[in-house]
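Just the one chain here, the form predicted alone, laid out as structure tokens.
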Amino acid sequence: MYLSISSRLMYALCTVTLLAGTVSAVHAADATPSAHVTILATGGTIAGSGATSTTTVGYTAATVGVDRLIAAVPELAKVAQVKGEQVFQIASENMTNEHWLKLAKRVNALLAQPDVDGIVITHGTDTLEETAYFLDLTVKSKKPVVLVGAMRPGTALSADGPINLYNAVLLAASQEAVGKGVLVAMNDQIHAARDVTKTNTSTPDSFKTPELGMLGYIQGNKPYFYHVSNRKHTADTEFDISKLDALPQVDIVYGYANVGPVALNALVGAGAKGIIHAGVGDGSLASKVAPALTAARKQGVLIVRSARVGQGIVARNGEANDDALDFVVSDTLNPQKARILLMLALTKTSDSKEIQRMFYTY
């Protein structure tokens, strides 16, 4: 039997309250917590609902507001004094550069306040890693910023949103997270924004950090860090978005067998200031595409060689003579994150050597 929308939401709230109760049972602290955490909601699956309790795909994202998300996990009050703010209400495939700029400015404004100790951002998982890395480069504070999402809507029998949100608030309220950069809390794990990626279309363990490894776990109401990233982030970056209203156009061109220059030429013709070439293997350039990339660079378009593989270092002067071509390589950044860094780099300089330094720094 199908339930009405209001009935489904009430069912979801009851379900997650029961789930959250298991957290309460193991939490010993009863005193009012001292940390103040603001939850900025942007939509996504964590705020989604499905037609039935077994709908884990084909649901509707971004239907539940931040107040309901907080009310559904009353145990949040035991780890922090929590306030909520609805910044956007969208599915994350619709995230834009303008959304990022607005969000980063709001995060910076909140963290500048002495009564805000940390930020949690609820977000759709499709572009969560990109938003996290953008904030990792533009947040100007060492206070914790934690992104969190869910792979299943709150109406599902096995909804992961409530415990993910609880863990994210716990992490943002902790001293252990200070100075660690922007973090992602999913599936009881802590990941660095720079390195984490979504690896599965639908399972709850989708977020992983291949090769370089996650930073730690959240267990028994405590975060445990085992290592940290040594790349510069947050307060130590050179990027300032406080006066920016737009970002340069940077697009991604995907490599594959029999690829031609049509997509690349169209993007350059549409005004791209930078191109991320997601090449095969170690960022290899197909013979049909290399001349178009070379021509684009001569027109002033910055070219970054990345790889569709998703893991490993793209070797400078490896599969192409980057020095002669005046190209940049992405180091270990995947194409979607390389795009973010190139956009921000282009707000500072168009010197390819300086931009290459940034790719080795961040």
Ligand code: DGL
Second form
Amino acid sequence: MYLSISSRLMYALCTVTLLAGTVSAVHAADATPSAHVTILATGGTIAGSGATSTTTVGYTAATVGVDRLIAAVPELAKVAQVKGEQVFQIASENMTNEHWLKLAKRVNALLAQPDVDGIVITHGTDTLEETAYFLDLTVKSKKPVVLVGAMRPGTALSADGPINLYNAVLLAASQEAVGKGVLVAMNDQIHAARDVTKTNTSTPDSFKTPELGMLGYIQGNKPYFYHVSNRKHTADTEFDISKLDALPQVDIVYGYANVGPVALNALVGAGAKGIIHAGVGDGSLASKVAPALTAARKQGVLIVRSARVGQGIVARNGEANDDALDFVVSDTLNPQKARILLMLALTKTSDSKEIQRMFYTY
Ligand code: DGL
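Can you give me the structure for the form predicted in complex with the ligand, which would complement the form predicted alone we have just seen?
Let's see the whole complex now, leading with the same chain.
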């Protein structure tokens, strides 16, 4: 087939364009990603190891260092320029206020650096939701902060840690995650720190936001957001921990049939500045406990009525006359998260009306 000169030129131009496109695509696939993400490792099952590949309970948490976690997922290099820091190496049931203050200060220092675009925190799942909420209230930046863990150790068949870590770094490197508050990336899902909770002792789908709903998914190397949290967080927080070395002692008492005031009185006697009452139902107070709570309030201990139920609003003046008793209600925060907000609130004020405002703000 004979082509005119102009057709030959057009054919050649198309061929060159196609080749250029292919070359650039190859280069694009190998291009160094622009986002800089720092991974702060704290321990947990994601850094755990078991005796056999089928050991999914009874393994040892917090045995693998951050460099090995990163090396185990070479795909991270496709989504971000990653650096690792080993902040702690603990099972997260041992997390303390002091750990939280150190971690939050390190996060704020890193995010203030122009060469850090996002942070991933690898963490044990037992208290992951608490650390996430503490950071949601204390991180002073809109840059992404993503917490991630694993329900199975890296030595187990179908370990979930590597893919969870990959998704977390991808999310922390994304523009979509900017300004969304502290996020939890588990099981291909994106959750808000305020409302996510661990719902199962051992299954990979343990992290859920039962009624208020998760924010989105990570699928096919991309985050998809369908909701945003409309409570204040991160850059909009009024709490500043930069000069704090300790947090006020706040404890939780659990409600149940036949409960008495012994535990409550012991905690108040030990110097608790605040008590979270994890009541049955809508935060109900047993008649054997109510007088001890009232007495504690009169001593200046701040009382928050929360609920062991886990979902729903604890109604102010519902199961107790909060106005008359000068109690605060936790809104929808579960007891462990209500404790975190009350601790931070007490660093600013002991005024119960101001603290109630904070529970309706964050
Ligand atoms: N010891 C628990 C913790 O570090 C293990 C659970 C986990 O990390 O998944 O939270």
